[in-house]
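Only one chain comes next, encoded as C-alpha cells, the form predicted alone.
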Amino acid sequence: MAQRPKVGAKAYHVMLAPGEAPRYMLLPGDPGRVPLIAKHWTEAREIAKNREFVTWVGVYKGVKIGATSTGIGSGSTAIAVEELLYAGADTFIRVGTTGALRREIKLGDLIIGTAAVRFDGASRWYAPPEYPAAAHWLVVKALIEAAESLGVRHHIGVVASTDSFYVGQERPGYGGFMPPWSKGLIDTLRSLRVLSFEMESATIFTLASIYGARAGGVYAAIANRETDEFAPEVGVEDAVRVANEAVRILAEYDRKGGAGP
C-alpha cells in the first residue's frame, strides 16, 4: 500500500505533524475568515500556512481550539480532513456561507446543517450514493444551543453540497450555457424541504462518520435563491461566533461524558 504523502512528519498539505492540530477544528473554506475566527480567542496563533490552507490555534473561553481553511469543494476539502485527523482532530464544524432556496430564510439568517445532499464529488470515492451525508447529533445540539444563547435568528435542516457554484447550483454558465440537467434542480430541492446550497459540508460530513468522528456546520445566508438577494459578508460574524461558542459547550458535554446535559 502506498504511503501518505508526508514532509518529515507533517502531512503534505496542511503542514501539520500528529499532535498539532487540537481536537476541536473550525473549517471556514475563505483563507481570510480563519484570523476572523481567532479574534475571538483569548490566545491565537497562525502555525501553518500552504496553498489554500491556513491553520490558527489558540483558546477559547479555557478550551483549546483551531481553524483551518479548506479552500473551495470537495477535493482540498477531503484533503483538509484526512490530514488533520492525522494531526489530532476529532470534530469539525463548517463555518461557511449559503445559498437560501427558501423565502422564508432572509439575509443574515443561520443555517445549521443536520445533513448534506451528496452533490459532491470526493465523498463518492469514500462510500456509495445511499451512504448519508449526516451530521454528527451531538455537534447539531451544540449548535443550536450556541445560537439560541447568542439569540441569532437560525433554521435547522438539509444543505445541499456542490462542487459547481455555476450550473451545479443551477446559475448559467458563461454565455448562458445550462446543461438540461441542471435545469429545474432548485425547484426540486425545495420540495424536499432543502434549505440552501453550500460547497463543502457533504465531504465533512462523509468523511467524519467513516473515521469516527464528528461533525456538523452553521452557515451565514449571503443570499436567497427566491428572492433573488444578495449580501456577500452579512451574517458572516454570528456564524464565527456560534461556531466558537458551540466548541465551548462540546468540551462541556465531553467533560461530562459526551452525552450532553
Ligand code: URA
Contents of the next structure:
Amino acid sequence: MAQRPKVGAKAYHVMLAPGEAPRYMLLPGDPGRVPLIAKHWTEAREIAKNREFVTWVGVYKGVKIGATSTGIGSGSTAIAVEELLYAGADTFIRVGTTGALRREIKLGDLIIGTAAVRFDGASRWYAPPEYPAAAHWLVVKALIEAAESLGVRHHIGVVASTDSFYVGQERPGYGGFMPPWSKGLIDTLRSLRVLSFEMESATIFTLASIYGARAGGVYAAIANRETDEFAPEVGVEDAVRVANEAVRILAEYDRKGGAGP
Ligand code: URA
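For comparison with the form predicted alone, produce the structure of the form predicted together with uracil.
What follows is the whole complex; the chain from before opens it.
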C-alpha cells in the first residue's frame, strides 16, 4: 500500500506528529478564528501553521484542548480530519458560521447540528450516498448542555453542507449565473426541515463515523436566506464559548466512563 506523505513524523499538511494533537479538537474554517478560540484557554500556544491549517493547543478548565483551522469546504477539511486522527485526536467539534433557511432563526442564534446533508464532494470518496453524515450523540448532548448552561439561543437539527457558497447555496454566481439544478434548492431543503447551509460538517461527520471517532458542530447564523439578512461575525463568540464548554462537559462524561468513540 502507498505510504501517507509525511515530513519526518509530521503529517504533510497540518504538520503534526503522533501525540501532538489533543484528544478534543475544535475545527473552525478560518485560521483567524483559532486564536479567538484559544483566548479562552490557559497555556495557549500555536504549534503548527501551514497553508490554511493553523493549530493551537492549550487547556480549558483543566482539559487539554486544541483547535485547527480546516479552510473552507470539504477537500481541505477531509485532509485536516485525516491528519488530526493520525496526530492523536478522536473528538471533533466544528465551530463555524451558517446561513439559516428559516425565518425564526435570528442572526446571531446558534445552530447545533445533529446531521448534515452530504452535498460536499470529499465524503463521496469515503462512503455511498446512502451513508448518513450523523453527528455523535454524546457530542450533540454536550453542545446542547453547553448552550443551555450559557443561556445562548439555539436551534437543533439537520444542516446542509455544500462545497459551493454561491450557486451551491442558490446564490447567484458571477453575472447572475444560476444553473437549473440550483433553482428551488432552498425551498426543497426547507420542506425537508433542513435548518441551514454550511460547508464542512458533512465531511467531518462522515469521516468521524467511519473512523470510530466522534464529531458535532455548532454554528452562528450570520445569514438568513428567508429574510435576506447578512451580518458577518454575529454570534461567532457565542459559538466559540459553547464549543469550548462542550469539551469540558465531554471530558467529564469521558472521565466517568461515558460513551467513547
Ligand atoms: N456559511 C455558509 O456556508 N453559508 C452562509 O450563508 C453563511 C455561512
